[in-house]
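There is one chain below, alone, in structure tokens, taken in the form predicted on its own.
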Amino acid sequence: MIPRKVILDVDPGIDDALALTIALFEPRIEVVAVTAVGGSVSPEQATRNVQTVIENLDPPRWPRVGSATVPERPLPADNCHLYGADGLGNSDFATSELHHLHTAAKVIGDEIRAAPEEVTLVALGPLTNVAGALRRDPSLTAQVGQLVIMGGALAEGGNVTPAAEFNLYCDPFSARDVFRQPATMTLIPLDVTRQVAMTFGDLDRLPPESTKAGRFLRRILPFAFRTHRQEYGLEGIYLHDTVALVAAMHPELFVTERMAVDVETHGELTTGAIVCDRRRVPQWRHNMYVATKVDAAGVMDVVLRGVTAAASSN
């Protein structure tokens, strides 16, 4: 089986780091690029964290790295309260920073043009880079194979405001630009990601510290467990971005519905919220598939098998 080409656009974040750990060692996909975007941490920290994750895991094939750019509008929020000042649990990893990196938007464009209709772009952070790549080259809309987006909330409340999910709230203008493109899109909202949580028991099932993946994950994940307990009273952690990665790898674990979706950009109380045209006679075109149900046990099985495979590779 020929591996499917994937670009991961991430704002690491402990959750994104876990997703990267799985993806970089998954034989059914080829991660051709990892691009950084500001969100959970600043653009500069996101770029550094991408390099940190790849360097510590040392996968058999290193992907291209695209650097995050400073968005036109300042980021209105971050997730440092959940993931630490550095986004990786204040773990203070030593990293050999790469210089003269291409921007994320350029790397996304290069890789999609190099393999038209063969690349799945998995967006796990704000959609700043995706919108930027499409603005640079509008022809990419027809060339990207599939776009999987972690973002939004349907019936669920938001996780940064009562109405808005974090990724879309951080850059609703880019989200609207992307949502209005005629590309094949699947949205993975909080309604399904909140059904999947890693428990303390799962933490005990991580690979041993004698492996690179085990050592890395055991260093960063306990911080997220502590903050989720402090912030939300949870005895576990949500894996929003990792769930979206699994959706790209194993769509059979999800039920999706075709919907007409847009993003609010200026509402005093609703900026970043998604709005679906559910009128009896909808006036908007159906522009994406939205995940509505998930096999939570199946997703966690993929996650745990993924980290085990990552550990066995080095």
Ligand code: RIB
The other form holds:
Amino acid sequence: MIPRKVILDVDPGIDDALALTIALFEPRIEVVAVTAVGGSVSPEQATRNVQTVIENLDPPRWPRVGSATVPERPLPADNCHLYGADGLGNSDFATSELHHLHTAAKVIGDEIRAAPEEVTLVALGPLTNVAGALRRDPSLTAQVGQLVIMGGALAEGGNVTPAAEFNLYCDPFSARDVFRQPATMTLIPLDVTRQVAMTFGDLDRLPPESTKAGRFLRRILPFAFRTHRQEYGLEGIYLHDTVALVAAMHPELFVTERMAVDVETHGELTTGAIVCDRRRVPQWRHNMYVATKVDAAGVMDVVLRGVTAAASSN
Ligand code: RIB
Ligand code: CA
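Could the form predicted in complex with the ligand be given as well, to go with the form predicted on its own?
Time for the whole complex; same chain goes first.
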């Protein structure tokens, strides 16, 4: 089986870091690049964290890294209350100084042009980089294999405001630009990601400290368990980004529907909320697949097998 080429665009964040851990060791995919975007943490911190994750896990093939740029509009929110001031559970990792990194938008463009129609771009943060790459080179839309996006809330309420999901709220203008492109897109909204949770029992089943992946995950994940309990009263953590990664690798675990979706950019109460044209006779074109159901047990099985595989490789 030839592995599918994947670019992961991430704003790590513990949630994104778990998705990266699985992706970097998954034989079905070849992670050609990891690009950083500001969101859960600042752009600078996101770039540093991408490097931290890769250095700590030391996968067999190191992907290219693209740095986050400061967005035109300041980020309206972060997730430090959930993931710590550094986004990785205040774990105080030592990370090499990075020099001369190309920007995320350039790296995304390079990698898609190098393998037209073969690259799956998995966007796990605000869509700033994806929109930026498409703006730099509009021909990319026709060259990207597919785009899998973690974002939005359909029937579910939002998670950062009553109406909006975090990634789309942080940069609704970029989200709108991306949604209006004629690319093959799948949206993984909160409606499905909230159905998958890692429990304290799963935490106990993580690989041992003697492995790089086990040591890394055991250092970052407990922080998120504590904050999810304090903030939401949950006895577990949501795995939004990991669920979206699994959707890219195992679409058979999801039910999707074709929909016509746009993003509110200026609402007094609804900035970042998605709007779907579900009129009897829709006037908008169907522009994406939206996941509406998930085999939650199947996804958790992939997640736990993924972290075990990550640990057994070194
Ligand atoms: O709303 C969920 C998203 O916000 C995820 O990407 C998570 O990492 C947080 O940034
Ligand atoms: Ca994220």
